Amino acid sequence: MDLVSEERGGDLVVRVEEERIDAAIAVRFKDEMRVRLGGPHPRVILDLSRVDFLDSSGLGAVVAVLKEVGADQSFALAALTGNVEKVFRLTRMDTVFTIFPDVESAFGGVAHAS
């Protein structure tokens, strides 16, 4: 599981460096994200720009990460590819998550319309 973290203005951007989040890596993804959520960052942005496939296990892992977010933190998604966005839309998870078209928009405050 390859995740790259970058601090921006006190917030944390985590980019998934995998083409897939599926059953094979969902548990490792959750575990690694749990560690990153433990930091002092008020906001965590998950950059999914490199993920082209997300199955139900992957979606469950992203939902599990959302549930791990502390009371003093917020969690948002950014840069969903077409296939991944479709999964979020079809499952109506796009109404649960704050989704930005790209990481820059996450810092500009322009959320994706659901």
Given for the second form:
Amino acid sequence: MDLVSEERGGDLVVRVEEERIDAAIAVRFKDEMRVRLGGPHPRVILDLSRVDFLDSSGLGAVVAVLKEVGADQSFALAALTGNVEKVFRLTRMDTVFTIFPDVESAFGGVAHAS
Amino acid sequence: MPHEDLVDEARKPLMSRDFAGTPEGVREALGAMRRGLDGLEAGSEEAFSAELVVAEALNNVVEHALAGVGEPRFRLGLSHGGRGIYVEICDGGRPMPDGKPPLGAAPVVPAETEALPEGGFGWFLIRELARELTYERCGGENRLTFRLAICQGEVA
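Please move on to the form predicted in complex with its partner chain, as the form predicted alone is already shown.
After this comes the whole thing, all chains and molecules, with the earlier chain placed first.
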């Protein structure tokens, strides 16, 4: 499970360096994200630009991460590829998350939260 | 123009193989599927939908039918007909509860984050993206078949 974290203006950007978030790595993904949410960052942004395949196990893991977010913390997604966006849209989970078109937008204040 | 069903009688086998009934085996099967569909000129969105449905069906086999089974295996078969790609998944695991595949209701989005579902999306996606789904239990085996409405038209 390859996650690259980078601090930016007090926030944490976590880039998933995996092509797939599927049943084979969903549990590890969730566990590693839990560790990253445990830091002092008011906002954690998950950069999904490298992820080309997400199945329902992967989606469930991303939802589980959202549920772990602390009361004084926020969690957002950025840079969904077409395939990943489709899974969020079909399951209506796109209405639950704050989603930025790319990481830059997350720091420019333009989100398309539905 | 021949009748639809007659067109479909000529199905060209693309692959039929056994895989380990594990998440890694599912990855391997999906890789074999991508190679099997290579050259059929599926659009990238179509190809993704196809892979997603098969992934969900195989994940269910591995997580439910084959859970706790010694040396779990499943077989994935694909063939190409005029109305799309025909998928057959067989395993020797436990039968579906009630002998039927789940209906896969649309996910409910609750107002409270804590109440969000972390599962139950799989069958919804299968029902949404697959056509003519059938399930039968035969000789101690589960057999799930469905059609993916991609790569339609004349079979080369």
